[in-house]
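Have a look below at one chain only, the form predicted alone, in structure tokens format.
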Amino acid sequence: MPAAPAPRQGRRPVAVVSFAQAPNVRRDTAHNEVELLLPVIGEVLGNLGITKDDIGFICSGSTDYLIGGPFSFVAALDAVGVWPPKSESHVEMDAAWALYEAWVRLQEGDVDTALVYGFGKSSMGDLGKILALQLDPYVMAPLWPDPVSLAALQARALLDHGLATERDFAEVAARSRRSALDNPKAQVAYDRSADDLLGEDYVVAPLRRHALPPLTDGAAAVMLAAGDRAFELCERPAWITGIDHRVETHALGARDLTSSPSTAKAAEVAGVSAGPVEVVELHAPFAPQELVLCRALGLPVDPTGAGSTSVNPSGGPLAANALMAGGLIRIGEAAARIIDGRVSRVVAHATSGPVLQQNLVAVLEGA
């Protein structure tokens, strides 16, 4: 048997051995959340010939805010069975924060399994309204500024310190679009110059409509094995082999927009810079994002993606930006890459809270 990459923290090495997500669109009227991500955790087991009886741990990620009911993780437990009882958890934002748990509880040695799922239906109501009430309760919340509005800011920031151009923005857009292409459960995916975008009207300056992510319904699940379990699971796991996250200050004017020191941080501790990075999936919701996060990752900021790592292969959250799952998606096809076999070392990225407040960090190698 093949060993596993010695992993930079815990006492167990974890992978990724499955991951599905459901076709991403904007509006899904036919199915509830628990009919949402029926198909989904059953193709994640599906893909590993194993059933619910197999998981040995529980973690889930979502909002009841969007929802629009109290406890709404629990009703979503009827996709997987809830007898006989299973140890569960949930975290109240994406699911990439629900995967960091169930890895440090695969660290307690007495379950090699975990299912991890997000889900959010962002057609269901205001994300404008919904996501201003994670903001300073006191100060900036009670303006309702929405994210579109906060993310002009910091892209203006980029522009005024001249680290960006708009086309830079437009750039990552036409690129992730046409990623997207050969990616079948992308929600918007086009073949579209620069230029042409830059003809797009703004919705609010400097950011085009070309910038912005796309309001998405949408599911993903993945399901992490520790030690010589993953083998038996699957050829070639994804091995976590560093992962960190770390949260700035709520103040959003205490605040540098123009870097992430929370993403450089908990890329250092999960050891990015130990290795080539083949392939680096970042949960950058808006176009200007995407080149804030190559800086503080240490990579080569290219908007055109010539560089030798590969960013957003799978068009990233300008193609499909499910709320509660998008991270989670981050890290599935990251790690999707190494279990098929295409790549050996990838970089995973997480976001929570407004222009990049908290981030979580992963890297993936294959044995």
The other form holds:
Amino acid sequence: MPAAPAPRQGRRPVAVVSFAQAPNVRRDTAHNEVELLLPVIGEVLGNLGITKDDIGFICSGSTDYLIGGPFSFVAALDAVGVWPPKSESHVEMDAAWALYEAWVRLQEGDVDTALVYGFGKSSMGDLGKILALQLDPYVMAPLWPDPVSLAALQARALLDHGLATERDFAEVAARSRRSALDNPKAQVAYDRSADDLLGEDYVVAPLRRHALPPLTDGAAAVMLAAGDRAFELCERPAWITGIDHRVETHALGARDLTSSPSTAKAAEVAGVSAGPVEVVELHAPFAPQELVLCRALGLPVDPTGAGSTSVNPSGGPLAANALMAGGLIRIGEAAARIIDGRVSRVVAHATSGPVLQQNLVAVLEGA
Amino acid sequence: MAERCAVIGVGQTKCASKRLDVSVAGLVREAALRALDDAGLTFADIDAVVIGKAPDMFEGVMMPELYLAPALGAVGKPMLRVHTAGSVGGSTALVAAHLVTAGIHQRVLTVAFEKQSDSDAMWALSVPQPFAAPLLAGAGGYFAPIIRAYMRRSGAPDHVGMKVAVKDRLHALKNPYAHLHLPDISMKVVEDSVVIWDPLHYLESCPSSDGAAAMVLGSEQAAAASQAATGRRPAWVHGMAMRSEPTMFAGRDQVNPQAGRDCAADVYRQAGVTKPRADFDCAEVYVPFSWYEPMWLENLGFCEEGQGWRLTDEGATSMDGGDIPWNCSGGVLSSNPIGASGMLRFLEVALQVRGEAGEHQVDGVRRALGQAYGGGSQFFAMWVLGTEKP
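To test you: the structure above is the form predicted alone. What is the structure of the form predicted together with the partner chain?
Time for the whole complex; same chain goes first.
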């Protein structure tokens, strides 16, 4: 049996051994959250030839505010069918953080496998209004700032500081949607030039339509396995050699929106710069955010994708943006490229909160 | 558990119907600062923050941890937000403890809260969902029929629930942080209160509270340092476990759920507990409606199935002469900031084990059980704390 690469953190190597996601669509009126998840969980277990009885720990990520009712994760658990009872937990965060909790849980050696899943149907309500309720309830939420306007403030700051051009935003969007042509699960894919995209009207200046993510209904699941169990389940596990996450202040006026110190700190702890980055999957819902994140990760800022690091080969969140699953999908997409043998070292990133307030960075490597 | 973990700091707010003097941030910060002070630490000493609360609709803020990050000193640090329904306060502490036992962090601040006066929990629990039977009656409406099933199954006499209601309120008089202080409580007063969900009288139900709880969890090294600085001894984690089962399926026993029994068996195995009634000196158990005390006595193995009501009726769970005092703090029946209610159970056993519970301290506590449950009696979180290093 080959040896797992030594992790930078934790006492025990843990790997992504399977990944599955639902087709990302604008509006899935035929399936509720459980029905959306059922085939995804069936696939993530089926890939490995195991059943729910082989799962040692379960952790999910979702938010009640998308369904507009309490306990959306409770019903979703029926997609696993936790009988006999299971050790299970849930974060009200993107499922990338559920993966972090599961990674921690696998460090102690008493369980060897964990199922992680996340889901979100943006079509259930008005996302512009819903996400405004994520802001400081006393001084910000009453102004109802929508996420597109906040992202526009960030884009404007980048332009004003000379850190990007509107063409850069268009190049990021053109490259992402072109990459998405190879992703059968993507929602928005096309082959259009940046010049063409720059002809679009502003939605909120300086953001044109192409710089915005789609509204998506989606779900995803990952199986983690530790130590030898990972090699038993998967020929080429994607070992998590580093993982960390950090949060910034919530006060927008106290943040420099052109940078992402939380991403930089998480990248440092996870050891991003310790080796070449062949692929990076960035959870950058708005095109300008890719530039902010590349800088924070110490990667070349390269909107056209000519460099040695392949940025969002899946198309990224500009091609499909399932809330609460999007960060986990970045980890899954990056891991899938190791599992299928295409590359050896990848970086995945997840974000939460308004304009990149909280960020998670993981480094995954093949043995 | 790979590394040892101990509770090295404890902080809680006074619970009340309306804490109009503080914002949500002010409420959680009050508990957090008390826990840090108790541990002889400041925010700068903390490696990570783990926060939990019940549904976000209880305050009307989506994922409020984002807004609370600076108030909890989390800026630049890892922060996790847990939500596992009513068990969340317990689960949150367990997620934080695992960060220590896994060897990731030395000192983790864990906080749970609810500011129920900012919204209406009854409404938030009763939003109609597609293809689900409308509840429209809050948690009491859900649990009352299960209580009826327990009474029928066990043959328990009607007065046992009222006995719990009185006992926990008498305990609460010894706890300055408790929401309800009802010095005139008696069986007659409970019986005279209106029946709101048959068989539950008004005073057999938990209140709706604003409140927060916080703990600092530390490694062996951190525990030694805090003890040297403060003179207060740590409460060691001897076992911890979570279990979940589905809300509904044919044949599910909601009175004595398998997930609760499995969770207890797991945590007892880790802690070397074989006879819970003899091995524990006290317990803090999530009893939001009076009858859940006898039901959980059975579920947690303190007695044979069907006998829980006898222990309650005999006074075995009372601080006044009972051999296994339950909920000396007054329990959920006396303070119920929902998201924090589970953590208050976990925190109160830490106080007991550290000998810091004040007037409601049980003499000579060496080992104690904290339990929280949530959803339709389907999510369980438990830990066992002890004075001895495991």
